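Let's start with one chain on its own, the form predicted on its own, as structure tokens.
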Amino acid sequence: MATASGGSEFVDKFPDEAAIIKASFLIAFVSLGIGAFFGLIQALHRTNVLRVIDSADYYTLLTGHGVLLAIVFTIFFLCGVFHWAVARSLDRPAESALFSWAWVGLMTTGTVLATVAILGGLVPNLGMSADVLFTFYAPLQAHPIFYIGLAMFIVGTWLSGADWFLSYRAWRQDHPDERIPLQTFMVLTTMIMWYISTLGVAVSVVFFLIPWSLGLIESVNPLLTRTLFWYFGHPIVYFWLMPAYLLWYTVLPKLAGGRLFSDPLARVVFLLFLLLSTPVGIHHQYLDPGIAEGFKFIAMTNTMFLLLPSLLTAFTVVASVEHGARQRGGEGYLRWLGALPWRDPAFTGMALAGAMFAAGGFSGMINAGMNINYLIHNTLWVPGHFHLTVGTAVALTMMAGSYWLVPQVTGTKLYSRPIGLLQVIMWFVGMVFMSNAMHRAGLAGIPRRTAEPQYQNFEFLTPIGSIFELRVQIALGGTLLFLSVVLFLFNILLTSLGEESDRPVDSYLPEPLSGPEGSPRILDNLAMWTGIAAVLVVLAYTLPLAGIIQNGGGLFGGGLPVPATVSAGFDLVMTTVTSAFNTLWGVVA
């Protein structure tokens, strides 16, 4: 994992990778840059306290400010922060340029189709829209070019895992006796999970969303194109946080002054994301009338076994961090926390957005819990989770991450660390009021995904403050997320406008304290843990797929819905089988 030292390292020997990141951050931080602003347009819309729009184009807003945020922010950072991972744990370029940049042009032609479709709502004489929230299944339809953007942006990501693979083929070839760099064991672990998810929101798009709004085919299964996009938009979470852990496991030890406590834990970690993240989507769906009881309490256990990565990465991250400490010179149970470098923007933003994620972790239990889950459905709860997780442990890692990678493939130095740190600051205590108001307000039933949460002749209670001061602090903490996002991106682009330095950064990354020869070279194998997660998936995915697609009138719907049971999906796996079986064995005799 180390490498030689040297601020410019990465930009003078990896160029066209330095430029295929820079490309992909460009993106991202364009999409950051609107998606916040249509969220600060909704924070004062939804409190009253400024309104300049209709309420019918908030809709239009919402959708943009998921889709740019939650999908082409993340996913295009991610894109970024892979390219540059692999390149430099491998120490070598990708096998083609030109295949690197087809995938970025793919991915950015998709966003470009997405977004005007989007805000095509926002000029009812095109007649365009796409008024489908982040959650894009039926049956709510947008405009085709919304999901012939969406395919093409997926199918942009399968190729940059194909990049990403290649490059680790031709590595594999010259070593074929080493164990993998942990950065690419790192992202091809999360590129197969994000192949394996993302299988049913193609089948979604493709077979169909897109038919049905071309007009090619009347009516589409609500459920199971529910399930199918639940079915990636969970493991879309991990897909998320992937490049997040990734900086926590291998820059933020080095930023703390330390080394990775143990390489074989992250190891682990990752191959516990693959085969755990894909088969637990139905806990979307508690309250789903077409998918069995059976099946949601399966999902529900399963989707516990998920806290066990995420523990040990709070044990291992920490640990890395409390050595940093104690190598500056930290003593003490706690007083060592006083020798980290908190006046470094990219340190501080990374260790608040861990901070702020462990508090996500506790409210995502609630949302998993199959019957507390209820008190809390479709409430404001879920976005005030939502902006812990995504909005903080991601896109605060990102920021933050940012003023270090910036550097590295730029080759300046970062403007000014003193706007870096009060921007990572304001974003925390953005989300402090956010997160903690939208908490409050679900616990008292205030529905989200509405523009007009106000209801006449009834009075929402809460236990301690009142609704006002909860208004208050949504809107207060909206206006310090824009402004932090402004902020950032001023930073960010003075930066790249600088003047190369000599030493903008040292790129240098420090061997783990506990190194791969320390674990069984098993976790190396890709192919076998593939196999398993396939495996997991067939079985918790097979028997409500079937009940979903008998009880709702078969795959493009037309039949009423009708209680679901477990026995149902079970006898049409049966009747589907024994009938293979038979054809099957009528051409062998």
Given for the second form:
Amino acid sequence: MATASGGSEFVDKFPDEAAIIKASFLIAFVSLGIGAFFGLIQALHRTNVLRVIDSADYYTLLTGHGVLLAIVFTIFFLCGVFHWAVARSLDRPAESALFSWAWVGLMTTGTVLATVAILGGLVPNLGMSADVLFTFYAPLQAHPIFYIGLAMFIVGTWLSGADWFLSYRAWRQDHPDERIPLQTFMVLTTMIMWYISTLGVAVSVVFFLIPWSLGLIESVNPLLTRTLFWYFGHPIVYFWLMPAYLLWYTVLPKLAGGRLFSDPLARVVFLLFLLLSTPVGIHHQYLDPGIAEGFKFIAMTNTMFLLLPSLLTAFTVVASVEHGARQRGGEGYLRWLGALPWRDPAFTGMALAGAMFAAGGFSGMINAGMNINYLIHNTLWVPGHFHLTVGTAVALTMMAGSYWLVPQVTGTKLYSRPIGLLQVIMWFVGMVFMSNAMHRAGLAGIPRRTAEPQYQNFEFLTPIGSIFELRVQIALGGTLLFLSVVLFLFNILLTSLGEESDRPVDSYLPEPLSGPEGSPRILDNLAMWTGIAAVLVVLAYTLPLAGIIQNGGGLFGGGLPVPATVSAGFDLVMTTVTSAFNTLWGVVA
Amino acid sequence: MPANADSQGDSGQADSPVDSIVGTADDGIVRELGHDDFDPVGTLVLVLIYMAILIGMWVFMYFVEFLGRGLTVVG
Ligand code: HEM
Ligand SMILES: [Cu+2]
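Mind giving me the form predicted in complex with its partner chain, seeing as the form predicted on its own was just shown?
The complete assembly is shown below, putting the previous chain first.
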């Protein structure tokens, strides 16, 4: 691994890659700024604290918020981190800078098109709108430009993955017998998962939503587009999380003054996510009619298996941080926590993000339970949950990581460590207010995704506290979060405008305590793992999809029914498999 | 052994004071712990505390879902 002794900073060594990373970060941060501004307006609007928009425009902003933050910010940042991680860990530049710029360009164009379509909704008479929320499934319909932009964005991510696979292939030729470096391993497994899962959304967008929005086909089967969305909608959760995990596993221990506890364990975790993250999407559809309870039950069981890699991660990362604390002189059962470098915003931000993720794990378990999910389905609980996970575990890790990464690609020192520290703490505090209040509001039955969360002649009741108090907390938390983003952008902007420094950051990454040598080579057999992941997906989705197409009026809803022969084929498959399953069940039970 | 923390600490202090650049935690390292000298007991304690909280929250949810009917909104 490269050390950081003067002159070998990332930007000096890989100037082309640094430029790509800077461009990706720039778009990520601009999206973060706009998205956070919309978030502030929503938080104030739906709590009735301050209303600057018409309630009819709420969906437009909510779509902008969801798309710009949960899709554009996270994924552009991911591309920057992954580009950095591959170049750094393989210690070689990308194969072609032109190709890298091609994917940056394609993703950027897609983003601009989709954003224009969304914001077009604010300009009446333009005849353009895309108020379809970041989940964009039918029957809500957007302007074709929105779907086309989205498709370009996704193809851009496919090319970025190709870029990293090409680097890996070239490296492999020079190093036929070495283990894949850990960071590259993480990037490649994540991208394989992404290829498998985006297939669903690509089919949905290209074959159904684009032709439908252009008026080429009359209708679509809404349950089909929903299911194809969630086929991708759960794995995207891990696509958000994996760059954060990459930073937690490979950078956080260093920031804490320690070393990663176990390299093989980290590999196992990424493989488990590759295998398990796609065959669970139906757990977002517990309340969808038209999908048999049995399939929902299977999705729930698969979901519970996903707890395993999460718990392994919690253990490995916390143990690595503890290692740092003890090397810095920490003692005792818990006193070592005090020996951590809490003044470093990169460390503190990631540590707080991890703590919030632990809380999000709890509400996630509630969401995953098939029966208890009914209690919170489509209430404000759900945004409460994912502002802890993607909104903090991921977003705060990305911001904290920027304090360490941006100096490496700009060659300038962080403008202000104290402002950075204030910023990450402010995010944490703001989220404690907003998210706990959202969870509790959800338990009281307050719906999500609405500008006017109140009904005539009906009052929401809370077991503890009052609805008024919850509203105040949401508005206050949302304001703190927005201010935190402003501080972040300010700090990063001044950092990038600063003067070049010999040692902008301490970029040295130590070796793990237990390296890859001891782990089985089969962990690096990516082709085999891809095959297994694909088989699991086929097992989990063939029958539900067949059922949806068959019972939901064919591929195109009311429009074109499935030809009789195909339908009879489905019937045959369904009855055979069902009876085989029943027989098997009879034997087991 | 990776490039040692002690030497890094010295060179770090020469041109940039500790605490002014990000990622300088290695400067404060007072001892090197290898794989065998390190027992993550603190991690175990934290995991147990988390488990206890989880169980507590589950009990609370059970209360809200099944016993708390009178307190939350139903029908
Ligand atoms: C300034 C910080 C933020 C504020 C004030 C904020 C506020 C909100 C509020 C109040 C809602 C609920 C809207 C409703 O259901 O009526 C919401 C939804 C949402 N937020 Fe945020 N948020 C912030 C940051 C983030 C971040 C960083 C992410 C992800 C990276 C994010 C992702 C989402 C998503 C995906 C939704 C759901 C959109 C939908 O239902 O379609 N938010 N946000
Ligand atoms: Cu999910």
